[in-house]
Amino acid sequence: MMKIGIFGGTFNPPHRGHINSAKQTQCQLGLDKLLVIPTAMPPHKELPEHSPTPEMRLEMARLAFEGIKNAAVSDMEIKRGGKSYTKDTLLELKALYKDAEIWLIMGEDMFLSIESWYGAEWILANTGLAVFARDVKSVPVSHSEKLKSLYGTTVELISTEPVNISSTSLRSFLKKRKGREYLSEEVYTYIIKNRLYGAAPDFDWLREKSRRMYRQAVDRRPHLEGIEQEAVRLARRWGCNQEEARTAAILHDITKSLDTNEQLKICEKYGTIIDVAEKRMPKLLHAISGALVAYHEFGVSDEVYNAIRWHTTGRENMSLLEKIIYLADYIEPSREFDGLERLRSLAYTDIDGALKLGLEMSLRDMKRRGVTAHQRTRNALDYLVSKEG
């Protein structure tokens, strides 16, 4: 007889506690199949405000459980819609798996309240209960005996390795750039990419992702570390959001080692129009493709997007964060060129003056090398000059 475990819940989000418990249940019960079934709408509680859509929770569950042998994620409750009553789901499954032995997997709190559920008598008479317990002695034996006596219910206590996190606490942690260790890489990436739970990316994770995209033989770590440090210092000096400055600095060159065709494909993917000068100059193109990757893959804000987008050419009327990233890229500690010390000093006393000087130096350097400057750089300088007048 096939033995099937049913693991339901909101999975908002699915974390390592869910995974560990599922694996232990499979092992202890010898399940032939584990069905993970995210709810459309839980009957006993409201989902927190701004929760992901049911389809997003379904996708996160698929990502979380995809590596577990004999596990499958079902959309049956989400397809059914409305409140997800366990009895309705079990009736569907009983019809589908007529001769199977079905076990309902749950935590201790759900186990102790199960008699209040819709259709509880039928559930308890027709399924076994697999109950997670950090300490099997903590689950009242009397409750198991009562259910056995009244309904003939078989209860199996599943001893699990404790993961001291709840989905509620995890959602709170994610807003503070914490909690990544409780999620699979795939689920965490999905959360950040889709801007779920107000999550802000862990800086170590951003650094790792950024460095993985570099293919150049030259070690870019000194530059990456340098611009991050410089951007944070400048942000602190000028009262800009330091976390936004750090994020933009970490990701500013994320596509720089990609070739022109690869960068153009990124721009095409996200429907961005590239002008002729930018197509001709990979140094300019990486600011566009990098900003697009940062926005669509790492969920950065519009402000960070713009800081990355304009960090090579500058533009008229730059925001404070845009100025900081432009200058941090120019003056970070690994740089060496004539006039650097003056520019560094000015960046901390007169940021507009430093930006004007940086643009002038950039234009002079390009002229010396026979490189045609982008008109946007000239416009940025003209704008600052006009402000002085």
Ligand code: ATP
The other form holds:
Amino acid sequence: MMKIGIFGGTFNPPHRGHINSAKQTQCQLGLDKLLVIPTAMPPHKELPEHSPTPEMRLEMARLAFEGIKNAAVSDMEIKRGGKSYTKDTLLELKALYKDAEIWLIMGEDMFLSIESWYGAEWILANTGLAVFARDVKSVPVSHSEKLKSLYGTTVELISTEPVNISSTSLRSFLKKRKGREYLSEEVYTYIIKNRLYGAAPDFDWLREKSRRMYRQAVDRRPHLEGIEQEAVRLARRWGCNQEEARTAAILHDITKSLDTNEQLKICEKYGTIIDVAEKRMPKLLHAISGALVAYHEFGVSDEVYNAIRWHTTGRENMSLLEKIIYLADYIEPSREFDGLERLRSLAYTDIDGALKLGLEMSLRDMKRRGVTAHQRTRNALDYLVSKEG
Ligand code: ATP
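Could you please show the structure of the form predicted together with the named molecule, as a counterpart to the form predicted alone just displayed?
What follows is the entire complex, opening with the chain shown before.
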């Protein structure tokens, strides 16, 4: 007889605790099929405010369980809508798999409260329970004996190495750039990309992603490490958000090693208008495509988007973070050029003075090399000069 395990939950988000225990249960019970079913609305608790949509939870569950053999994620409760009562789901499944043996999989918290569920008597008389511990080493045996004598329930205790995490605590970790170790890479990426739970990306993850996108022979690491240090130092000096400065520094050149066509494709994908001058200057394109990737794939804020967007040309009326990234890129410790020391010391005493000098030096350098400067750089300089006057 076919053995099917049903693992229901809110999965808001699905974490390693869910995955480990599902895998372990599948193995111990010898399940032919594991059905993971995200609820539409859990009957026993409120979904927290600003939770992802049911479709997003469904997608996260798909990503989390996709590598597990014989596992499938079902949208039946989400499709049914309203409060998701387990009894309704079981009735539907029993009609669908007439000859199968159906097991309900759950943690000990659910197990201890099951008698209060809608249709509990029917559930307990018609379904086996596979129960695992969440944060203690054993599930109360007395409770399974009680259910067996009252309802004839078969309870199978699953031995797992508990992962001490809940979706609730994970949601609060994610806001603090923590918790990545409890999630699959795919689910974490989805959360960051879709800006779920107010999650801010883990810096190590960003560094890794950013390094992986550089496909150049030249080692960019000294520059990347240098700009990160410099940007944070400048942010501390000028009272700017240090985390934002670090994020912008790590990601500022993320698309730099892509060729022009690849960069144009990114701009097209996200529907950005590029001016003719920028199209003609491939060196400038990475600021646009990089800002777009940072925004759409790494969920950065508008401020970080702008700091990356304007880090090559500058622009009129730059924000403090924009100035910091522009200057940090110029003066970070691995740079060497005439006039660097003056620019460095000015950056820590008079940031607008440093920006003005940086723009002037950059325009002079381009002229010397016969490169046409983008008008935006001249405008940025004119703006600072007009403010002085
Ligand atoms: P929340 O913190 O939002 O209440 P949760 O982490 O308890 O969420 P649910 O999606 O409500 O997760 O749980 C689905 C199922 O997974 C339940 O049976 C629950 O007992 C079980 N479960 C949750 N966390 C763990 C864990 N760390 N280890 C094993 N099982 C877990």
